[in-house]
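One chain follows as structure tokens, the form predicted on its own.
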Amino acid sequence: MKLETLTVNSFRNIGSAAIVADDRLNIFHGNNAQGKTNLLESIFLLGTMKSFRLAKNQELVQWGAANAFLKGIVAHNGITQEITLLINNEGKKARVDQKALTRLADFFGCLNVVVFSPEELQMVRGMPESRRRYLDRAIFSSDISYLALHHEYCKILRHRNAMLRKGERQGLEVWSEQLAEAGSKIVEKRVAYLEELGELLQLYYRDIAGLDEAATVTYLPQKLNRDSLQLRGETRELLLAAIQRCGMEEERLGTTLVGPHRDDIEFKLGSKALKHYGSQGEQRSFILALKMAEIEYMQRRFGHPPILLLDDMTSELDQGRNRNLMEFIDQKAMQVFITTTHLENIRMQGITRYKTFLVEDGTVIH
């Protein structure tokens, strides 16, 4: 799968840009705040219809414009497809080969992407929300049904929280049951994904760090015993029981205290929690290995590697980790889009095919 061309109009600070991409390595370079990350974001949107920067639709449209428009020509197995996305305050409208889509499933899989940004290096020590956001995005990239589940859960959660804030008890039990039903499906998908990722994570951490220390990622449910999640099929009952136990506290605080919106992920090396005891080098090796595992998982899932978006990561990684990353990219024969402030930050490690694009004030200069 390769992105052959990218067209961007009225997207953030980019008025108009047309890019013919190399099928291996593409480098967007220039000073900070010129629009390099915006180009990566546009590719991610064409693949997922979501931003990796938590942006609202109106924030994606250039000031003074009515709409933002994105178009990509994607080649896969000798077939090309045109993907377009129109964005405005009312939402996003996608087309594939100029046909309007009635189901998100028809859009999913046309352009598979994985993003690796500096923010993800910070999630080890960050708040649980950042780790949940990473996990949800990773699962959605390989399982389209997960997005609908997540939307349904958030809808139920908003309604239940509104009732708690108003002190309404009549009908609350029904919403609690719906929350446990939807929440259990999300939790089970999260746990299953992390279990499949575990073996790959260990393999890549060993390659990057040169150590046999066990690298693990574990799901931490709020107010539930993590061991109980091994009892598949009983998650709904466990969640509902936990919700009922917290009933008085929830009514006092006016918010839902149990469910996947409160859960966390624990990264560990051996027996030590990476968040509290891992060095900066160990944390970076761990997250790099995690992204490599995610890429390998998607390749096994779809039969080809995704397109990799690297937002200024080469300046965040030392020489050894840069070399490991470039060797991994070369071995996978992946298409990659990288942003950097200085071209000398990119150490090719044997990669000879690449294109560079200078980005200045929202303009792409070939």
Second form
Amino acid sequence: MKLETLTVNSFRNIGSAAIVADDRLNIFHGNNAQGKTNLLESIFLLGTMKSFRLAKNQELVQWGAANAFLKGIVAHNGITQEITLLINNEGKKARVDQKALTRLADFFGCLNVVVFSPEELQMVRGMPESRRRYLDRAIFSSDISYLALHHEYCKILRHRNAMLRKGERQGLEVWSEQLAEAGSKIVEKRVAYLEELGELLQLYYRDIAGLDEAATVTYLPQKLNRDSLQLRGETRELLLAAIQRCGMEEERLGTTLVGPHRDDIEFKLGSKALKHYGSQGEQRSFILALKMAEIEYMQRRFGHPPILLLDDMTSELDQGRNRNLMEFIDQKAMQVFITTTHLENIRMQGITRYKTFLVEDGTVIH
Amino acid sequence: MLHFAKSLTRLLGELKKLPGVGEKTALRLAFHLLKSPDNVTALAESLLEMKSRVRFCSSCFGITEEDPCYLCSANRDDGVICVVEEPQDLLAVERSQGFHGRYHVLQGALSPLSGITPANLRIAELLHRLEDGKVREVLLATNFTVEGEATALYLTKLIKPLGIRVTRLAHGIPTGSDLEYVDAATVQRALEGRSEM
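Mind giving me the form predicted in complex with its partner chain, seeing as the form predicted on its own was just shown?
Everything in the complex follows now, all chains and molecules, and the chain you saw is the first one.
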């Protein structure tokens, strides 16, 4: 899967830009705040309809313009598809080969993308929310039914929280059961995903760090009488029991305390938690291995690797890890889009085939 | 806008309150009515007549002009009650011609976010109808939304202890559709609800 051309109009600070991409390595370079990451974001939007920076539609449209317009030509298995996205205050309208799509499910799979940005390095030390967001995004991109499930869960949660906030009791148990039902499906999907990802992570971490230390990811359900979920099929009952136990506390705080919206993920090296005891270097190696595992997972699932978007990572990773990453990319023959302030950072690594695009004040200069 | 035709402005205002009608459609309808000589009276009369004559049946809370309604007084199976959210849903089940029992319209579904509690629905009236022991089965045909499912679950908890059979409409792949065109979430539901051959 390759993105052949990208056209961007009135998107953030980019008035108008069109690029013909190399099918391997593409480098957006230039000073900070010129629009490099906006270009990566536009590719990510064409793949997922979502922004990896959690931006509202309004923020995506250039100041003074009514609509932002993105277009990508994607080649895959000898077929090219045109994907367009029109963004305005009212929402996003996607078209594939000029046919309107109403549901994200139909959009799914046309352009698979994975982003690797400094935000993910911060995720190790950050709030549980950032780790949940990472996990959900990773599952969305390989399992479309997860999205519908997630929407359903959020709706039930809002209803239940409304009841708790108003102190209503009549019918609360019905919403608790619904929450446990939808919640358990989400938890089980997350656990299953992490299990598969964990095996791949282990392999890549060993490659990068060259150590025999075990790198693991564990799902940490909150308030459940169990550290991690190994058993299938009993999650619903565990959630219900936990809701029972937290009844008083929930009433006092007026919000739902049990369920996947509160859970966390733990990253570990051997027996030590990466969050508290991992060095900067260990954290970077770990996240890099996690990203590689995610890409490998998608490749196994779809039969081809996704397009990788690297946001200013060469400055975050040292030479050794950069080499690891470049070797991985090379071996996968993936198409990559990289942003960097200094072109030399990438040139040094002995890559011969690439295209560069200088980004200056919202314009792309070839 | 049209200070020289206040009555037209008023009509536009009223039309725009209707679902699915915006500025342009309201204008189109209003000018159409303005030009046509006779059907305006018929339309106005039918609106007033409908409002004065249609009410809710005191037994099933569906819409009717007679009380009890046609469906409640017809010769049908008293042993089964089909519970729906709105009168439109009743019509949908009736159109199928696959159901021959009685109906009960809740006039909504549980929705804490919009402040709809069990007390706002016709639940007490439903329970009252179950008291005489004639009803063997309650068929829950609320919508397959988060709110409809919660309502079905709530009613199940109330009715099952009375020793009455509680059933739910099946859901999954629509009849006459190709599996390949059905969305993933629906297929997943259908897989979960698969049945023995």
